[in-house]
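Encoded as structure tokens, the following chain is the form predicted alone, with no partner shown.
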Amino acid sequence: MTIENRSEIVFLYDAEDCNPNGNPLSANDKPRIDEMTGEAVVTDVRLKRFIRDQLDDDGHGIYIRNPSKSPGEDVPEREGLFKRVTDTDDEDVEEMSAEDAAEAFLNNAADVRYFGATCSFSSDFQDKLGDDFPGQFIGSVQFEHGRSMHTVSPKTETKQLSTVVSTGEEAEQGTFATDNRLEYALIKFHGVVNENAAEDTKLTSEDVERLDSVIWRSIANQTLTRSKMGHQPRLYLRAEYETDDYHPGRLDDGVKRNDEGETDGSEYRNITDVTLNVDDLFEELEEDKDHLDEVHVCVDKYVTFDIDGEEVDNEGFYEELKDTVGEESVDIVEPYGDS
């Protein structure tokens, strides 16, 4: 059964030390910073891609795996993709109508409920699914691009790497890459689950409680590599509304830095650097209670709040949300558990 709820999502993670999201189309793959305002910027694709690596690993089928955490050689195209995912070979399409065709996808591809896909096959491949397959599954989950909650700054001690390539001529080959990162970035992205486009693609309660743990641990697994190792989640927050068709729109605009308009961050290097402020995010809740059916939760324990003049660590910010909420209201996410 699909949802019935809206949600809204506020989920911060930083990033010490690290890339979080380099611009392929930048020279040596730089950190996505936007120029005038000094931030960095991480596109939902990234965060997307975090995501489904996850999946992935928890063995949840998903249509676009990522082609770094394959073979060479096993890297189908489309078409391929959609006879994997579903376990299906090309008889086994063209016995299937259109609809079972798109239900059997929907089921085996956790990624496609969540987050949709564009379905371009070749026009015989099409033929053998029927003209009723959609061609395009809109995500029921989205997010917007995220941004740093401050300027950040580049690393100063970019260095020149080497890479020597030996040859089975018994020569070398050296090339040359710099290495771009950033000193800090505590980066706040906001989504939305979407009841109405969950109908499309079947996207479940169960997927959606599923989201609430392995968005925290996609973070925390999938960047061990040597770019992205510095990674961390710090805050996750879900209000569900059963109100139809409700959501305030930009409840991350609660979350701010308490010294804004002391200081523009860049100083920043860890998460001890900085001090949240949720009193607008607190008053957005309060406000919104009678539209909520529950709040999931998870925050990091080294991260500090400001909650009406006194600073409180992760139990504080549960205790104050049960007093805003109700105690009742409010769901404290344990990552860790079933996947």
Second form
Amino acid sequence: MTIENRSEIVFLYDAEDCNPNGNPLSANDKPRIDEMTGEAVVTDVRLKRFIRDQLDDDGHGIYIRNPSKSPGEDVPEREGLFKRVTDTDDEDVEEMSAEDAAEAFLNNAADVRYFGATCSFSSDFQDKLGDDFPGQFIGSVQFEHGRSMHTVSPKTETKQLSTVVSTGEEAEQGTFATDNRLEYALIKFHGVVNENAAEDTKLTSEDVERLDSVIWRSIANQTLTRSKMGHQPRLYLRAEYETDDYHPGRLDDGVKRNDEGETDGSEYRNITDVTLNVDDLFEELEEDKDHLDEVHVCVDKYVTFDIDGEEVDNEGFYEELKDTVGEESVDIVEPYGDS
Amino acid sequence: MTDLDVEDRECISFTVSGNWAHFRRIDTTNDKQTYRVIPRTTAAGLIAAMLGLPRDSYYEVFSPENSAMSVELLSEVRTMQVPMLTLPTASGDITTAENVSGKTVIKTEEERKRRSFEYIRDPKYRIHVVLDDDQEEIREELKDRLGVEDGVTQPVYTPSLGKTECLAEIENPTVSEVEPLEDVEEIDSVVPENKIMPKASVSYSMERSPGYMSSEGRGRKTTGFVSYAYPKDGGSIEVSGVDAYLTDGSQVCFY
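Any chance you could show the form predicted together with the partner chain after that form predicted alone?
All chains and molecules follow, beginning with the one already shown.
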């Protein structure tokens, strides 16, 4: 059964003394920064990579695996990826109908159910799959590029790294690189789960429930490399609507900095330096109360909120949320429960 | 250009905005640059997505005979380069799958390339659509989906601005009647090139983007382009002697 309800997601995480998303076209993979606003930018692809890697670690099949998590020579072509994820060989594929092949693919590749995939195979392999096998699955879960909620400061003390880059088994060459990091970035992501698109990728309600914990854990667990050390998930909120085809569309705008207009935030160094004003978020949820089914939420205990002029922590946030949409409509997610 | 006589017809208007937009220019190769104004074909696709119409099924609805459209740029144009890893599209790296139209094959996963995508930051457009009388079903459905009556926007697929990661918000839908205007000096929408007479000391930003499509076998093709002047700062354009209309309180040109 695919999902029946649409959801809108707001997700905040922060990055302290690290590089939240390097720009591969810059020298030494500099953090992506919007030159005009000074905000850090993190692509949707970066977030999805964290999630895919976490799904992989949790034992779910994924189509787009992380090349750095698999041995260097194990870079299969697309058909190889298909066969690996569905555990099939050429003969199996030939015997299957296009419909069965699509079903096997979607059953075994969790990331395709969430984010979709382009399946452009060789004509030989396409013939084996059958003409009706879709060339493209459009993702039912869509995220925007994330942005920091404030101007970021690059770390002034940079580190020189000397590395040995292997470009093959024989060619080895040493090089120098500069380690670029940001002092601090509180990054906000916005996403939508579309129930109509879910029909095409067979996204189940179990998948969506899993997303609630996978996103959170992926930020905590998949950032244990040198340049990513220092990430923490801070706020996850998925508003699930029972009204067909409805979502407000800009739920993320309701989460603001309390000192917007007074400072650009470039002096932030830690989550304790930030107070989040969520009055507009609660106002939006209040307005949408008749459309709401449930709000799935998880907030880190170190986050401080300003609600109606009063400073509260995560418990205060939950209380206010229950007051706003009704206790029965609030589901506090436990990310480290069953995965 | 549209052949539809828009005078006295019903016009459906709505605002679409987002944090990001990318309307892939078809005349560049390595750098994925974007058009500044949402192309007419993309606006048609956005409407079709809100209605839940499948790909390749709606081109006739938005043909020059059946439809007229107008786009107002409400935000200042600002772009940002966002490099990403992509699979190659240089000749030789990709081939078209035999007997399968519209499908391309990439030889290996190893051939990833770093490409720069140009995105528009914080875009906002007001789109005005006029559809012919025989498209009444579509018009009613669109008004319903936009929430003209009840204020509840209910798009079937998630609206986006060019790419799926450019999530969009739909706001302020209205229905109005199109009235002809005479001797206007300013236009709020983009102005088709053939309607604009250059004026001394007024500079125009111009671009040419796909306007019309038709389905072709199992794919689609562009059947017409529109060249237009647009106000880079999101304001209006000084003109003289153009065919202009008043709709939804704006002075616009249709195309």
